[in-house]
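Okay, so here's just one chain, in structure tokens, the form predicted alone.
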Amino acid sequence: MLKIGVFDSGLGGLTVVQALKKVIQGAELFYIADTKNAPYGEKTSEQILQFSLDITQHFIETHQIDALIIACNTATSASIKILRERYPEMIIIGTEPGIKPAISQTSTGNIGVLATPTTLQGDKYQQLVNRLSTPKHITLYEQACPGLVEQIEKGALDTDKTKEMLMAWLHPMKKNNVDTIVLGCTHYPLASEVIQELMQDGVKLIHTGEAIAKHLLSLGEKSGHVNEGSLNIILYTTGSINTECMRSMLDMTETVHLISL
């Protein structure tokens, strides 16, 4: 059976966990909201990238993964080439913002891209913009949310603070014709609703939990695994968290469990 480690600062992985329980079967999977050291989106480098290393030597530890899934945008910039080179016979899945499927699917090129602060001043961003130079012509209207995921962990997303942020967030992007928005977060997608609302005009978003969800499986297959049975989930956290909403965003009654790393 494949083990399964997938994590992030709080909710925004489990949007990648939706994801793979559309696609994966015959595995179980851990998921660690690591909300102890949230945000990671305000911390440096090098403690993401410590983080990234404590949780991963957990996974292995306790549940001797197969795969390990990182969830979250900043941390696959601060960690994920350094957890390939310690472990190369692992599957290692990062997340990036998803600005190749928004230079295919926008109309006008003019492209918002809305991430941590982190995310976007790191290498690993930059390259991705660099490596996807188009001849198409493309606009990319970049903004930092400081703030967001906060507000998205303390489940306030439909108030008046948050609408605010977005909506002085989202006017350079409205004005300028963006019609294609990357979501490069995974808490970002947990606010779609709102920020479709305020855009009002059809904006098509993007994030790539389904993108994920199929290349494990690529790859698992070639591993020799089996995509049969069922997908078991087992939660936890490294400190408080709605775990309401953790079940809920799932379908699931199981107990979130407190651990220490």
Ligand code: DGL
Second form
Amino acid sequence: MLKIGVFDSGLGGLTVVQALKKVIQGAELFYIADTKNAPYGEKTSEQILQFSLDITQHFIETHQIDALIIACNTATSASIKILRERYPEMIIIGTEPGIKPAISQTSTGNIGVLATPTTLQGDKYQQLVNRLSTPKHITLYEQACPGLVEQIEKGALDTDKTKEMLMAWLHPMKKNNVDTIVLGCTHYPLASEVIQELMQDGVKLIHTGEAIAKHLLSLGEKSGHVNEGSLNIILYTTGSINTECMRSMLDMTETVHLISL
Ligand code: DGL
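Show the form predicted together with the named molecule, please, the one above being the form predicted alone.
Zooming out: every chain and molecule, the one shown earlier first.
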């Protein structure tokens, strides 16, 4: 049976697990919300690399995982290269801002990118933008959203403070006719409704959970996974988290286990 380890700094990675749930069967999925070290997006790359190495080591020792999903753009940027070098046999899939699907879906050519400060500052993001060698008619409006992850973790989405933060970040996008916004942090799909409400004119929001799930299915099947049966999900956290929210996002009733790494 395929054993999958998935991690993020908190609730955000569950937006990826929601997509995995729709595609992957006959597997065991272990999820770690590393809230003790959250938010990742305002830590240094060196710190995030260490958290990622510790979590991966734990997944291997405790659950003998075959596949690792880094359900976090920030941790992907800081650690995927080293993790792949260290564990060449393991399936390792990261999360990257969906610039490519946004380019194919925009009509105005003006695309917004919302992400954490660390993701936008990272080399990996720059390489992604360069690789897609952004065609001339495409303009990217990049915006770091410090503090948004904390508001989401607190369950404070529907508050004046969160709306004011988002309004200030989205204003330049609105003014410049942005019709597609890349949600470059796995927490941000949880704020989709508020973002849609503030942007009004039916902006397209891009996140990559579904693409990650399909990629895992294809790599898993190549290494012998048979996609039949149930998906068993076990949730862990390294610190305090809204466990009710975790369960309801996945429609589960099971206990969330507190672990230390
Ligand atoms: N969910 C993470 C991401 O995709 C970041 C959350 C955080 O800043 O802790 O980038």
